[in-house]
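First, one chain by itself in structure tokens, the form predicted alone.
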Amino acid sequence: MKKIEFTVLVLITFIIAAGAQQADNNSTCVVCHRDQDPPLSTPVEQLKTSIHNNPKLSCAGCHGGDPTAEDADMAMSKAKGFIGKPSPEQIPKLCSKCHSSAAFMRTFNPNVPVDQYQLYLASEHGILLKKGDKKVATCVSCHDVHDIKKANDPTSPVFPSNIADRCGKCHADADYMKGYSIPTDQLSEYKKSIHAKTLYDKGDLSAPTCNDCHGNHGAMPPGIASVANVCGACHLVQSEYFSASPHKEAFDNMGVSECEACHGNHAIQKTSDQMIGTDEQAVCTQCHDEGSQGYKTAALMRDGIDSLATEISLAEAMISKAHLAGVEIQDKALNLSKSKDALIQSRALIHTLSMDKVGGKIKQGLKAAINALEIGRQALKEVGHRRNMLIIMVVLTLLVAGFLVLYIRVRERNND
């Protein structure tokens, strides 16, 4: 029975392969381009690994013409709709013939969105293309021409770890971007960021790259009013705290973008306690002069954060010593976990600009850290007591042993 099933499977595979080969042979597009020099045969080879390599699709679907005509002039007749190589302004509309049709796309994948074309028209790229700018990105600029891969294919140019380099093909080319009055260092700046390090070094595909902030088909630079919403998509807690803070109204009145004002945009670095306070590295002093209320608040917040972090370090060291000494205090060390949680929460609460809220959380953390430190001290004292008792017992044992030896010798002499 298994042999029969295997034979049927082989036959089905052979029939499918033969059918695909026959379909290729029946297409004059494929026959001609496959038999030409490598530059012309490249599309045929690229299509073999493309998501468009499907019997329901054909060269004529994009390029027009009659793939059944053996005569080249007839096959590439404009009367048959032949357009050859589409111009940049033709490409979005051409791709949308299929990708904007829900009925057609449902035959391939019902989950594929069909609003890409409308989004593109509203994008910076689409707007400029409509104005006659043929240098702007179109579908093929990002997805390639014939060798189009799924977005979740690691070899696809729109795979998360490849997107920044793909956008950089244009945006990092100073000569190509002349006349657009925008920087061309975005790619190099991004690759210095904590986002890039998380994406490339840690392999975290959820880390932000170009399209996460600027959008995909509807790509548009975030405006001042929308930067916070872009950042808040991931950093929700910090965004909510900031929105309720005094900075929100002040930034809006000054026309200052929210998150970007302190954290930057493309070269965003990992946050640290040095960003808060009045030191040289602190961002608070960019706006708040010495002696102002904001300056004083920043200093108080930094002092509180530093105090809690220091207390946690002391408690960790003490508990670590106790563990090394052999005292098991894992359950009691939960106080240390509580203090660490309080430190994390107090760092987030800085965005509220409320010393009451930050100070209250720091106070909770200090209480837990001090308790953990005391637990560690008591554990080390217990180790000391055990060690002293052990020494006393060893000494007593040696004394008893000495007395026994002496007693035995005296008895032996008396017996002699």
Contents of the next structure:
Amino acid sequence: MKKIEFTVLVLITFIIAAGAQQADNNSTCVVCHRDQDPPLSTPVEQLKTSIHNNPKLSCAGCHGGDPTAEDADMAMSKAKGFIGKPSPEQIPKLCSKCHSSAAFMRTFNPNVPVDQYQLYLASEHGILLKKGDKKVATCVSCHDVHDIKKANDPTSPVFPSNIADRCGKCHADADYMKGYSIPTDQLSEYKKSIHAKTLYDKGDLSAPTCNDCHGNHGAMPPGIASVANVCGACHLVQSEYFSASPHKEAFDNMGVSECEACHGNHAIQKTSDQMIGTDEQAVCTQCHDEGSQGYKTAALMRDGIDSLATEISLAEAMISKAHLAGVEIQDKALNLSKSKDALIQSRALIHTLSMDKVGGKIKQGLKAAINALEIGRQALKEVGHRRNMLIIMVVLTLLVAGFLVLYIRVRERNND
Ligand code: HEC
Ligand code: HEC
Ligand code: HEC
Ligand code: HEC
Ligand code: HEC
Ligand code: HEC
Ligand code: HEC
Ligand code: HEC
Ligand code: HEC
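Counterpart to the form predicted alone, namely the form predicted together with ligand HEC:
Full complex below, order starting with the chain above.
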């Protein structure tokens, strides 16, 4: 019985496997290349796990030739469009034969964009390739060749947590980039940033990596006057405040890169209140000398923020004291969250450069914090008051108890 079941199972497996073989056996390219030595056989293996593993695409889809001819010369004949191993200059066009055709791509997957070629041509990579530079990235430098995966497949080299290392394969290799005038520190700087920490340590895919700031296919430096737009895709509020502030025009005129002037580009760090004001760590003093309007405003903004932050921590301390003493503080905590919101908003409002706006928000926050502090103080006072009452009650109770004991003793003695 067992033996028969096993035989049936083996048979079924064999039939399925043969069927699968049939699917790509259609192409003589696969049949012949499978039996060659590497590297001639490697593409057959690699294609098995690729998004292109589809009999309709297959080897001839990219290389041309006649996938029905069994004879090598016939199959790989130039007359049948065989191009052999494509050179870097040929690759973007080759991939785009399909990828730029909305009509063709729709028959497989209507959701795949078809703009890669146009964007690539406009990128620094595409521009230099056209001039004959073969060291720039082409489609296969970022996507691999025969084992191309969907972009949202975590094992794809263009997946958010993999792409920086892929760009870095060239951009962080000083030898490879010798002869170009650009630095090779983008990857190492990026890895130190709050963005990389958020992406790698927290696994938060909403943090930007190389292609979020430079484009998937249009890799270009954003240009000093459009950095705010790049960052603004995620930091909308700061970007709007900045763009409406006097810094926007002043920076563009000076040729200073928008957000970058204060935050950097690749190694952007978590911010702190130390960044504003007139101390050594403050960014404002890079450009504003003592006595200037910018200097004065920087100092005022820092004072305002410091005083709100101090008031909030005092109120917090008071409230936690009250809490330890057992007083309910829900309402008061609500007040404090109002002033914490005000602190967050005034940090963002710095980007407007308007002391009126920052000052107004700080005033709101201070009002709420002082209110919370007062309520906390009252609560503690009440606790103190209650404690005193308790002591008096205990003393009174003891006195009464003592008196009763005495009274009972006297009664008993009298009875005796
Ligand atoms: C009968 C066997 C056979 C068939 C069929 C065959 N090839 Fe080849 N292919 C070879 C051999 C052997 C080589 C290496 C020698 C040479 O370049 O001719 C090769 C080389 C290649 C190369 C590398 C060329 C280069 O310039 O380095 C590519 C690409 C290629 N084949 C693709 C295909 C495609 C696509 C098909 C189907 C349309 C196909 N082959 C059909 C045997 C075959
Ligand atoms: C998505 C397009 C695509 C498909 C599908 C594809 N190739 Fe290629 N193939 C390329 C490109 C592009 C190169 C050049 C890679 C490079 O420059 O490193 C290449 C290179 C090769 C080479 C040369 C390898 C070497 O290291 O010299 C061979 C052989 C080859 N392909 C065979 C095949 C076979 C066989 C198949 C089908 C099993 C196939 N290719 C499917 C795009 C493709
Ligand atoms: C013969 C047509 C054809 C050629 C040539 C071709 N592709 Fe594709 N490619 C497709 C089709 C069709 C799909 C969509 C398959 C699907 O989603 O089922 C695809 C999918 C992809 C995807 C995954 C897209 C996603 O959804 O994330 C990438 C990446 C890709 N191709 C890159 C390339 C590169 C790079 C080349 C050149 C080396 C290339 N393709 C050449 C037809 C082609
Ligand atoms: C400099 C690296 C790089 C180059 C060069 C490159 N790609 Fe991409 N490609 C990416 C990244 C990064 C993504 C998107 C990842 C994501 O969506 O998160 C992507 C996504 C894709 C997709 C999925 C659909 C989409 O547009 O998001 C296709 C298809 C694709 N690329 C094809 C190509 C083709 C064809 C070429 C050559 C003309 C090419 N790529 C060149 C990095 C590159
Ligand atoms: C195959 C190697 C290679 C890969 C992979 C690669 N690049 Fe490049 N890239 C280059 C070369 C070479 C240049 C030309 C340097 C120059 O412009 O002077 C360049 C230029 C650039 C430039 C223009 C720099 C300037 O100021 O001129 C940007 C931006 C850029 N790459 C971003 C990226 C990003 C982002 C990725 C990954 C998504 C990437 N590159 C992947 C090789 C590569
Ligand atoms: C948060 C956005 C952001 C991220 C992430 C980012 N860049 Fe940049 N990158 C910029 C800005 C802004 C510039 C400067 C542009 C300017 O001043 O015109 C720049 C400049 C460049 C340049 C031009 C040369 C230079 O260093 O000034 C290259 C090349 C480059 N980046 C590659 C990369 C690579 C590779 C990665 C990933 C490891 C990456 N970038 C990640 C924003 C970013
Ligand atoms: C794809 C979205 C995205 C882009 C583009 C982006 N960021 Fe971020 N940024 C984030 C995320 C996510 C965090 C980390 C978590 C947080 O603070 O919300 C972050 C954090 C920051 C921080 C630290 C905030 C703090 O709490 O101290 C600064 C500063 C910053 N980014 C500036 C920039 C600048 C400047 C640019 C453009 C050069 C930029 N970002 C581009 C998403 C982005
Ligand atoms: C003139 C210098 C300057 C410029 C230009 C600038 N920032 Fe800021 N940014 C600051 C300072 C200072 C802080 C810290 C405020 C604090 O914590 O008290 C900050 C804080 C931030 C934060 C942290 C979140 C927050 O609001 O507390 C983000 C995100 C941010 N900036 C993004 C941007 C973006 C995006 C741009 C460009 C549109 C930009 N910044 C331009 C000085 C600047
Ligand atoms: C890269 C140089 C640079 C940095 C850094 C910088 N500023 Fe400015 N700022 C300017 C320039 C240029 C102007 C245009 C007016 C001028 O020349 O004072 C300006 C204008 C201003 C103004 C408007 C002054 C007026 O006359 O109305 C204020 C306020 C200001 N900055 C505050 C700040 C604060 C606060 C910081 C730090 C968070 C800061 N700036 C950082 C260059 C800079």
